[in-house]
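Only one chain comes next, encoded as structure tokens, the form predicted on its own.
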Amino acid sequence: MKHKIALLLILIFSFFLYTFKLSTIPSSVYVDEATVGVNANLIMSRGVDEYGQSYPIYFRFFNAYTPGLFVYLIIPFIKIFGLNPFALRLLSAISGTISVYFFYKILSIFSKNALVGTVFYAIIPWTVFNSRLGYEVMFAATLFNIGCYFLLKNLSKISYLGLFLISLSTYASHTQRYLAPLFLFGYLIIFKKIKIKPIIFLLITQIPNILMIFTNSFWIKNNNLSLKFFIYQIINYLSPKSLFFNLPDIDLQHQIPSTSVFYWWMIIPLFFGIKKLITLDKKYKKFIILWFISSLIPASLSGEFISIQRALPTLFPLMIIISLGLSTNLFLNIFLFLYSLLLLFRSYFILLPKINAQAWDYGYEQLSKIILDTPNKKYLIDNTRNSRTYILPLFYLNLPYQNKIQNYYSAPTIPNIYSYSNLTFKSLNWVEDLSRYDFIVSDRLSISPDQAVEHKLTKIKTITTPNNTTVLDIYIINK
């Protein structure tokens, strides 16, 4: 009974941690979040996405073709709360909390220290970070993790619920679309479950993906990498420096200032956990190792740079190993918990909104409010350095939009020019554009002071981040 009460308190605390200031931290909506919200809203209201496609299997987000399950499941949240950051991020927060519960369920199968491990899993930086995002990574990982729980719990027989959930996760994220076949292939072979019924069952659940194999949309994230580079990526992902000290992901939108995936002190229980893993029952040991290796392969094959979000599925088995090596000393664990929570609060809730605001497309909410006050004025928004920003005013202003194209799943990239309402997003052309628009919006690199003087532009507004960094300048065109 005490364990149940303790677990309930952990879950309540986790949900609070993942929803605290959810609308304002991160400090603005990133383009990847905005496109999910805009398209979910269009599906809800019109039954088509921004390109006019009815209920797609994969959504053509910036030509990335993202599996659509997450998009469809946030529709009820948008219906209830409206198109806003809270509605967009709430499913990830719920998924993160559920993930904490199933972490406890899995760890308790072979460890008496499950509550301690669960507490720390709930507050590690990368669990918190991904549980507060308005796109699919935590939701997809949680589906996969729940499926693994049912397979692990029923190793003596086949869990069709486990197979179904892992198969379902492929409709939520690119990573799981490659991870699930790898993992299930290894699972069926290692645990000698290659039988006709489960294979037919999996093929039936994968019919939509199988149909998509014959289109460009299925292979959009593929990269041709050499064996040498693949090995280099694995080493980079598993480097103690990457995991515990200095995250090498070049995308600032994937980073929490002054911390990495795990807390630095967790490198010690990792080594003890590896030692404990070796002594586990053979069937559990094989399952965890299979889980970890199969999770690492898609991330290492998916790009030239480290993308820690693509490696998110490795978080769960890695944290299981770390949990096996955690101390049972109550006072030490209380100290480490409070210390870690302090580091998390400083890095995520204080530093991230200030230091990384620009990486989160800060400024477009403020710009949208200005645009709303001047509906009869034409705006040119220079998108030379980021062609995806057109989606942000659509999110903040909830404007009608449609950019119909043919051959949805295989069409070539469309031009980086977008127009709707009184807004046009394109690269600035000095010869043609000064007579067409009333205002020009640019980042700090688009228009120099000399160019502003030469072309008779007057800066009327500068939008800065909480860290006082200029992100957008608004100029009026003096005709």
Second form
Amino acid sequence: MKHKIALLLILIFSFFLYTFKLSTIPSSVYVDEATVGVNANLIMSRGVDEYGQSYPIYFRFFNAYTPGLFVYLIIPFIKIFGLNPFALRLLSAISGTISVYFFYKILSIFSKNALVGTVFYAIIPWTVFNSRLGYEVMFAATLFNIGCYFLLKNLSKISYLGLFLISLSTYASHTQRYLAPLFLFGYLIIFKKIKIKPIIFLLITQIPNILMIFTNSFWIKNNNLSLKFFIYQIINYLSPKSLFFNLPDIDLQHQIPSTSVFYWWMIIPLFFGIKKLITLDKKYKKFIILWFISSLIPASLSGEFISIQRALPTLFPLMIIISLGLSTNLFLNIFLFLYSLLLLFRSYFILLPKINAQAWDYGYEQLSKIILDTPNKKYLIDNTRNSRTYILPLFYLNLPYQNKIQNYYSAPTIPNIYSYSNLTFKSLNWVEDLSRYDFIVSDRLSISPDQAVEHKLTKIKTITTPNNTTVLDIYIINK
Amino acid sequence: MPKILSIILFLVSIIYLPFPISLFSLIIFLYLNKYLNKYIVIFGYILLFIFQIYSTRIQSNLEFSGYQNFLHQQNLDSYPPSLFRIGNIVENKIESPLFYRFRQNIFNCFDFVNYFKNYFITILFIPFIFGLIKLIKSSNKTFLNLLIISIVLLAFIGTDGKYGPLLLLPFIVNIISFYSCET
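Moving from the form predicted on its own, what structure would you give for the form predicted together with the partner chain?
All chains and molecules follow, beginning with the one already shown.
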């Protein structure tokens, strides 16, 4: 009973942590979140996405394709709360809270210290970060993890519910599309479950994906890597310096200032956890190692750069190992919990909204408000450095938009010019554009002060981040 | 007699290492294979320890670069006025730049990317992982104690020098060659 109450408190606390100031931290909506919201909204209102495709299996988001389950599932949230950051991010917060529950359930299979591990799982930076995102990564990882729980719980027989949930996760995120077959193949072989019935069951649940294999959309994110590069990527993901100190991910949007995936002190329980893992029951040990290794492979195969979000499935098995090595000393755990919360509060709730505001596409909400006040003026928004920003005013202003393309799943190339309402997003052309538009919006690199003088542009507004970094300048064209 | 695979791994892992480090790696390798006693290892370790201290720019570990000062100030400026006092305590005491540097030095010892990019052939990472797991399981106190002392020393003096974390390299060689082949 005591355990149940403690678990309930942890879940309530987790949900609070994942929803506290959810609309304003992170400080703005990132393009990947906006595209999910815009397309979910279009599906809800018109039954087609931004490219005119009716109820797609994979959504075309910019130049890549993403499995659509998350997009369909946030429609009810948009219907209830409207098209805003809270509605976009709430499903991830719920998924994060559910993942905390299943972390406890999994850990309690082979550890008496499950509550302690669960508390720390709930507050590690990477759980919190991903539970507050308006796109699919946490939701997909949670589906996969719940599936793993059912398989682990019923290792002597086959859990069809587990197989179904893992299979379902492939319709939620690109990473799980590779992880699920890898993991299930290993599971069926290692635990000697290669039988006709589960294989047919899996094939049936994978029919939509199998149909998509023959289209470009299925393969668009693939990269050809050498074995050396693949190992190098694995080293990068596994290096304690990356996991506990400094993220090597070059995408600032993936980073939390002054912290990494785990808290720095967790390197110590990791070593004790490995020692404990070795002594675990053989079948559990095999399962966790299979889970850990298979979850590393898709991330390592996925590209030239380190993307820690693609390695999110590794978080769960790695945290299980760390939890095995945690101390049972109550006072030490309370101290570490409070210290970790302080670090989380500092890095995520204080530093991230200010220091990383630019990486989160800060400024477009303010720009959208200005655009709304001048509906009859034509705007050119320079998109030389980021062609994806066209989606942000669509999100903030909830504008009607469609850019119909033929052969949706064949991944046709689309020029980086987007036009809707009184807005055009393209690279600035000094010869042609000055006579066509009333305003030019650009970042500091597109228009220098000398160029502004030379072309008779008057700066009417500068949009800055909360820590006073200029993100956008708005110029009026003097004709 | 050491296993053939163990000897091959040893030879491959010392290819890029300077001679004194290779020599000390060999001393540890022979000790682990019970050809030498621990006093020779400790004597060799002391020599390498001195070499590490002389080859490291310790001063650079005590000074903060302009960029680090900028980051520290940026963190301080991020706190809203109502939390400025707490911010001051957090940024200057609990998470002070000096403590950050100390942690950075420790994690530089665990920078697998650096080791397998600059000192060892990338593919040796696979036996390294197997060896590391075996090492965690093992109970060779001399090896473990010297390894821990090295990490503690490097946490204080840093690894900024011509040879980097040379004190750790012989241990990594033996994790790759000896421990990965242990049954």
